[in-house]
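First comes one chain, alone, set out as structure tokens in the form predicted alone.
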Amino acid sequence: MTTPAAKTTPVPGESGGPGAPARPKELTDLAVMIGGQGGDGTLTVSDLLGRYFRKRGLYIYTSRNVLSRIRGGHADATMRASRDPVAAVKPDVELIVAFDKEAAEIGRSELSPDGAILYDSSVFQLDLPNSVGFPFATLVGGAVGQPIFKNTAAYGAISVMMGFDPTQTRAVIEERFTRRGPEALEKNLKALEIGRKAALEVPGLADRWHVADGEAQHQILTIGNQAVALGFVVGGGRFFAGYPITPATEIMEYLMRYLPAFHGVVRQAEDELAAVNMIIGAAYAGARVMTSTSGPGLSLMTEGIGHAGTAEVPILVADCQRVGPSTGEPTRHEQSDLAHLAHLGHGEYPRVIVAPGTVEDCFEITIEALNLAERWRLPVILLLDQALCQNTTTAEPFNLSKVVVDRGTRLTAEQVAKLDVYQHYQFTPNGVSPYVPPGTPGVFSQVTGNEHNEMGHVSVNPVNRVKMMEKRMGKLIHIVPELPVPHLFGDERAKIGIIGYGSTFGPIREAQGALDRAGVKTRFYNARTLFPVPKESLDPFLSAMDVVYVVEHNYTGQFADLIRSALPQHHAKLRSIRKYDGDSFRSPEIVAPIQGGQ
């Protein structure tokens, strides 16, 4: 038989090693970083720690570094398991699992210091002192026939290290491939048990550490873009139209699962230009409607939106940001949509950009979006970024008891009846005009992206020009008390605030708490609504504050920019924290310019 332990160095602080304690060490947060080449199962991995630290109770979050590409080259994943409510990625990490060389040296520099690693020595070989190498591919490449099963096998190697039920164990890989046919259960089951042997074999491995129970049993797992396809058709969503591209194509994919059970369709459409103008004739038409894509498909949808912005027709677009420009890095993070959703397109329209920062922010505010296109009649963006699209974690149920679907001013056939005329484009005070659907007896209608009178009849007075105008641009004067309003935590005392939306959240609150710690007393705007800039909620928050720092993913300060054109009394105010390299915050590095007063 192979040695199971082909390279094993003494890891300080575990038993048999330098400074070996009595017991295991308990822990209540604990990351694990698991690296290799695509088609290595990474994620897997990452996954079935994920099922059984829920199993335990614990909260969870996971994030993931891929490449856009099938197979080959470096992807790795992170895996965070808490007692306590967590949104980001841990700044460092007990364990990295390395399936390639890269993932080693990329996760070496995130080590805490009595962390291991955990490696294939069938693939390459470490010599640092906190390293524990298994020959994982030859192991059950000859006991199951194939190398792949090499993730299985580590997960189990883990479960030795970390003190896991065993029974537990082995029912998260019941419950990850049952599905897939008895052949695949009973292989990766033999997996398991080469890991678990492999490992136990190894003096002082074992019970390395204990990670403490939670108490989060009622938490689902989920991720943003789940969530926003859930929130779609609770929301009273029945026509979805898109094309796929990362990170958005999770949206299109729940809703070809869930939608049609509830009688709506889903159509993937050639390209993004015909998918924003099949939701633009759906929604004319009566339905609910939303597509979804990120940077370069935004770019396509780009005359589609301004259409609908001068029709006065109600759509949804789910803009998932990544790295631009261009096709930029399909499968990274980035916030730099913003100004170009802010001043979307050529001409002037009305238009508003919400924005989550939680999956249960994503589910609820997916359909307060909704309820406002409809309402209002206009464009409204759902501004998500990759890591709030992608990243598992915990969440308390979706609390369908507060859905409210509002669909505005629809006239039925017995208002119709009474009118003299219907005006589809007609002056009120607030600019929305009530809507009639096609269809609908003695009704008839004009719909035209062309300036129009109030009959949907082209027109050039110049008259009518400057009346249309301020009636779709008022919207945004009279919508304001409708816009999602911003969460603030922290001491309504403090001095020092901090702006930031979308997934900075997770972040920001763990740096809040870090500076609490420190005696750094913070205030955060978690800012929901990016357009029109809320200036209502905004100006006071300001006001209260000696020095705010705007946290966000660009190169540029977008909001930042944004914030400072709305309200430039607070120029003097506002300092930028920015990160564009791709990857998320992690806490330390909101922390440190605070504390440095930059």
Contents of the next structure:
Amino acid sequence: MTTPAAKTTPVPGESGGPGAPARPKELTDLAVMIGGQGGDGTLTVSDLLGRYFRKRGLYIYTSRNVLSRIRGGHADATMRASRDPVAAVKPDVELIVAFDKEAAEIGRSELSPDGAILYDSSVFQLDLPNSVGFPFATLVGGAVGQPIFKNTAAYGAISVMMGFDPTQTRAVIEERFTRRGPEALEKNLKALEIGRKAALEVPGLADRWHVADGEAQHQILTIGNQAVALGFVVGGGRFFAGYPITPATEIMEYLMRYLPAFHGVVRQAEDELAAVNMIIGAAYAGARVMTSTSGPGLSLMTEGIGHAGTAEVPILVADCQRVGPSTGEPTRHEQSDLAHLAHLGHGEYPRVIVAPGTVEDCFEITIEALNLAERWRLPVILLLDQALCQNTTTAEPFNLSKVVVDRGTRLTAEQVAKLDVYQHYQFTPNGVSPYVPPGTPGVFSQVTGNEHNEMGHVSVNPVNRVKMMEKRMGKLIHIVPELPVPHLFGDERAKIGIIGYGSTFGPIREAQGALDRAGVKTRFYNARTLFPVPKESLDPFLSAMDVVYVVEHNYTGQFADLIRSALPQHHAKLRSIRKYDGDSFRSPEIVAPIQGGQ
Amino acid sequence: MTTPAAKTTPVPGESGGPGAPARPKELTDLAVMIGGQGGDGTLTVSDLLGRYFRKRGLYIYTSRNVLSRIRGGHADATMRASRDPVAAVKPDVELIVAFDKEAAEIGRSELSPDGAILYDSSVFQLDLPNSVGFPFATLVGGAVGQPIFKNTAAYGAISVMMGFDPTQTRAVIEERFTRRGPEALEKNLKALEIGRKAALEVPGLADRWHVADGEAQHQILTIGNQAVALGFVVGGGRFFAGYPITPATEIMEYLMRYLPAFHGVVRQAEDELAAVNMIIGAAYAGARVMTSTSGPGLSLMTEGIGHAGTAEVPILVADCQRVGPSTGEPTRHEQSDLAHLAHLGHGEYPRVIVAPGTVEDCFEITIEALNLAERWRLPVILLLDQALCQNTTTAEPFNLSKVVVDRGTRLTAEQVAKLDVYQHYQFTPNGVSPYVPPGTPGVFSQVTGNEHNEMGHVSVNPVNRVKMMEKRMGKLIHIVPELPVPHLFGDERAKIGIIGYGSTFGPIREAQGALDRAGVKTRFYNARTLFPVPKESLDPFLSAMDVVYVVEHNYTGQFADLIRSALPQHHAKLRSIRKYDGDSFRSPEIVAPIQGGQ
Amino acid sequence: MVQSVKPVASTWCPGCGDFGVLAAVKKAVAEAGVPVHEEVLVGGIGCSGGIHNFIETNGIHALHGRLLAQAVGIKLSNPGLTVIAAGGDGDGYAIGMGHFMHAFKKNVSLLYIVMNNETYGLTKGQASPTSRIGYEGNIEHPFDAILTALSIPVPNFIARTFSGDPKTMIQVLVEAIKFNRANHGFAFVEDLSPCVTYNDTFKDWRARVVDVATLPGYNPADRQTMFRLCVETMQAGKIPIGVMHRPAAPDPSSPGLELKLLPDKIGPARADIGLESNRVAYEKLLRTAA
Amino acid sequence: MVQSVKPVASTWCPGCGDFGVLAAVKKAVAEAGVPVHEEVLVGGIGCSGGIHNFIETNGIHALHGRLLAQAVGIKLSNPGLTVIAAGGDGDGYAIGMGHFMHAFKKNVSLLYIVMNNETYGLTKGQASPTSRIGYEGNIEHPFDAILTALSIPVPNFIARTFSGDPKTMIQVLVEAIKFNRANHGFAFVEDLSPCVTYNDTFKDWRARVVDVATLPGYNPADRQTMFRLCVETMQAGKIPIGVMHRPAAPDPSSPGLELKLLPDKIGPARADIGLESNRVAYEKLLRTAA
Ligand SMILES: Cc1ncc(C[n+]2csc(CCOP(=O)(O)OP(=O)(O)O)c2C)c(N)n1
Ligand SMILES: Cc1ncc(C[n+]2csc(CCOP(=O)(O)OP(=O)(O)O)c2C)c(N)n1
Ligand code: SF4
Ligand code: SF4
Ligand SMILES: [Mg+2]
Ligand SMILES: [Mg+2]
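Could the form predicted in complex with another copy of the chain be shown next, to go alongside the form predicted alone?
What follows is the entire complex, opening with the chain shown before.
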């Protein structure tokens, strides 16, 4: 094997001089963007780096930018490793690993001033400052056969640039490739060495950056969709029907693995209409149920969700938001379904919309949502977004300490036997009628989406109609004390408020840090109940502030609109920070308007 | 034939004494409620009365209260005849014609103090004051065979009570039954005489009320659904796909009759998903299109309407609102889809919601809506309600004087040939790209609901995404000058405002009259564009008022909410008058809260 | 005995074919030995779909066209229930067509009765997918559900009955319900149920129905033979009724879907979801999953 | 010549069966003599559904499962267009099943190509309605679209092709397009188009396809014979391809629906809707209607 003639342009170290040996720059937070053609495995590099940094006790956050196609086309991932918990894309990137030209082009604007671009010079040439080309594909072409090993070679080169511990660098390869068989492992180890060697031979390339070890040893690495699936199981969820759709499919796939061990059923339905009606049937029969979908499927479920609202069948619908409307951008990020959900369906019925801010919260809120649905016998929406659903994050291991399963008034056969009368839609002070599953001896029920009387028979009596509307809609008032409360962060005396939900949690927290360092005190209201609009906590929050920024991923400012309509007296304080280009917030995009006082 | 022993309780005339001959009471406005078992033809009576009063130049308004079943069960209709134009149910009823007991029970609360109940004593007995029983069914049983003729007999009795002109009374029967053949006609004429004779034999029954002739000689009698169908045809609509649903079906049925003569196509689709996608296909190909539906179907169209928004395909969707949510009450009245429509679908796209207030306006706004859809290439919703759709009303004959067909920038083959470049989604100042129908030589287009570039190819480029969102959403700003303007009524200096849309028009106008007579000046903003919220006209309207009542048929105050969110600065002025029991407003229900200052 | 919901008087027009179905279902359920409280009737939207209100049992009124999806959810959630879905031809073959086709494929052990009257009764007599050419301006070919059912290679139970022939109907329904209760899979019965108000086909049907069991070569285990017999019967202007398909011997390797998924028949609705009963398993799951 | 949209490079994985369909459609359209600007390709959602972006013609990308509804709307709006809808097996037989079945019934003269790969390609390889038992945990019986198509008694054109046999595919597509252009009705072609990434069935299919035209008794005018031939072929472990049904002689009394509705072939999109041209007729309508 011959040593490659690496093509380099100066990579500045702290010492600055081209080619001069540089002292490693010490970082507590680092980002590497890896890009190439979709399906050729380039994203493996981010996985390998993530594994390494996890071994070193760092927090990881990986975001992906992929097209809605299986192979080809540009795809990239950005891996962030930090000594502190992170749940946002780092605004700047230290290293770009470019297997195609687009990677360099897309990534450049975020490259940090002392960042570098490592690219595969067997595929293209780059004439950018701070770039180093290795013909990775050619390099591994000889010794190990297939260009797919270029990824491992690149990992090797990076390990040199970042002064990785060689043993643990190898351990990562072993961990990842052992199950692919000895041959695959051996070839990858070879590719690793090829990459390492090539990098070591370029003067001044080694040890550009160094990240001190962290303490996140016990964290798990997960995604929101997995946390939701786990929350569903331990929250007692037993029936799931869905239809594949990005970025929701993983929830179904995880549940296909988990649920059968618990008398549970997961069905891929023929479409979303079937999915939502299947869970309605299953919930009517007495199971805790869920479906998960994204925009197009959600729109198709509109009629079904309204049916659950009127018929008072407890269902949980996870909406993994992506770029809309219509087919939109299936793989990309947005939060633009809230307005639709808050007003979903013809006619009026109660629904609750909850939104977790972190993967830990995905687990917790899913359980809360199951309890809310069944206790109040109404549809609950679990509002997620692509970044929260699919970006990998280190998280506290999930545990059962906060898990409560509360099924509300569900009567057993013994309890039923003691009743004089059982009416499925009995009027009660809080609007919730006791539930008896079909199959219980001695008692029948009729359930319907037509307007009905207490017995469940069709009725168009105007007096009954008004009472039934008040019964159902009244739940939205009585339920308030049980709804997930907001999480508040930052200075309690701040006069600048920030409101956000879902994956904006991470960028907002990061923006708060930056603002704080700049002397701007803020208070962050992380909304976890979005509908009914949590006036009880929002009103005092808004009252206490001079100005409040609502941060969200959509064009019209949907959450701000809901708040404005619910609390119009505070309208003059509300500002909107919106992003709708398919990508998630970087903290400076939140810092700038707040600092600018816009 | 023997004279029946009519069972009567006193019917007060102006002279008051039981049985005493009474002077006819002169009325300018009269209501008769007719009720019986659904499907047995009792509603024919209201039809016959309507025909008679039309001959006398009166304005007619007939509302129905029927169950969602074909035969049996109680059904009633209330026929109003007035010397002035009317478009509301009269708050009190002079005469109840009861073929079943329920009719009397349901109608009683609205019976005017000097009103009477005429009932079929062969079916039941009534012990109410002011009631007269004739065994109508038995009466006609002998002479003409079937109890169905009881209706005509009742009409005969009424004709006596109201001092009808005997010749014209007969003429109505001839008009209505001639096409059923000579036998049917003859039997009905016999039944008429039986009824007349019976009534004449009861002392004091004749000539209770009298309504002077009016001047509405040239008016037509129609329903909103027919007006929409006619507007669609003359507005150039040529393709309609729908699925049967109450109270929308008539639009499809009328168009099945009208459109084939104009190269038009009407298809009953397999479901509403097909219907909306069929019209999208037809509009893409270059036709003016519409579908009509009600709540459940509308919910199913959610995805398709969003697709039209993103793909920029001009479609018109008529939503004939009924009681929701879910299957709700198919035959009854509500306005509870507005919030859903304003936020319809995942993601964000422009849509326009227009709402006619009268049947004349149904005709006009349908034409405007077709122009708006095609000029701006977006989905337009024509928001109707059961009362407007199905209640029969006298109206000015439709004419072509205001009809304009404006197709916007639709390029001919000649125009296209002169272009350098054609891009289906070309960026333009107002967001509307010129349209070329497929089939035009020399040019191609790509149309999609995925995010796309100007050429119509899929794109996830963030810069393009932002521009495309701004292109589409910007239409909602540029379109404003072309949107249907509100109609304003009442005192220009009034400080009390009323806002309403759709069929609340009639009751509000009537309430204004009553308030005016009570010295309360009001100004009525009849909204004809509901979304985008017409801030340009609402803001000055709200500014000029001290207090504004939003009158609507739903629980949450949906239009009030939209206004509040769009114009939060006026929130303190907004009051809500809501009704959601399935029935339409009676004017006192609007008068009372306004007079009470609630 | 607790007092709960009682049947209401039917909302059908006098003489409607649906009365026949109502009577037959009541009898068949009793004859098949179904404890009433274990029965769930899922109604569609349409005149026919009101049936669940007229029987003393558990009922759920689904959305238009979605009754099969709800029925599948019910059965897979509690396989101990006897689930009967019943609705109209519009409900099942128009808006519900997708679920209809997939019901055969899924093969969940439930009974689906389509009350076919070749019209949309409740919306006042528009053409339905089974309407003949010419009915209310219909220009599309009528759909034949039996032929299509026979085309789906899954061991279901397939039959057609006629409201004018209650004896056969009861027999067929009893067999179908027993088929379900033995977890053999999906049972589909199309009943010819005339709409006397908008499309009175009683006379026409009475004259044309032919019991397939009387035809030479009748072999309900063989789809292809039955397909041929049905096509030939129709070509002769007749309408085949009777059992069109039942597996020769139910294949134990391919039972109803509920049994493949839930061999112990407990299922989601009856599972103990208490935290304590599951703690050990949950902890293991959380440890190993993420 | 005005510059308008040009095809983009395909987004398919190298080796994907869909390339075969793309090539065959291009050739067939040319061979059938369709002026390209009169062609409209309606794409479904899925890998397959991108096809309209890769051909120089008019394209519309429908919603998932709704391509047939849009295609019907297009053809009935402008019967002069040659409309080809193409999408995946998930798109067509899962979410689109209702429209699929009704397309046969409607019998509008358009071509529908299902690119069947027995998987959901674009969402990364879940089981589809045609997946075999065992594929990705699938426990439902695979759907056979040809058998079902044969069960619908309407004079459509029905065929199956294989991406590995481009010659037959082109022949079949040319015939189908000509059938459409002669307004004979709906044409359905299922193409076996392997997904090399998630479900590479090339080898399996190559070994098992059998041209039905070579079978004894082949008679595509007779559905019932073809039904039997297909069932027998499948029972022998083979997969029938070729033309499964074409009317013996297209029945002039039952042409494509567009011709029944629009005998003069002008249609909604090309109608003159100007007020002046219609004034007399409109005035009459308004006078007589209400
Ligand atoms: C989504 C939706 N679309 C339309 C309707 C209106 N609708 C009620 S019943 C019915 C059809 C009834 O026909 P069928 O299913 O054959 O039942 P039948 O009344 O003939 O027994 C329709 C279209 C509805 N309820 N929901
Ligand atoms: C309403 C809706 N549900 C789900 C999806 C997600 N989705 C996109 S493509 C696809 C299936 C693709 O399978 P198939 O139609 O067989 O096409 P293939 O990719 O295999 O060619 C799904 C479920 C969607 N776009 N819209
Ligand atoms: S309308 Fe027809 S289907 Fe409906 S109840 Fe009456 S007879 Fe039966
Ligand atoms: S994933 Fe499969 S179907 Fe999709 S492009 Fe790749 S090979 Fe073709
Ligand atoms: Mg029917
Ligand atoms: Mg596929």
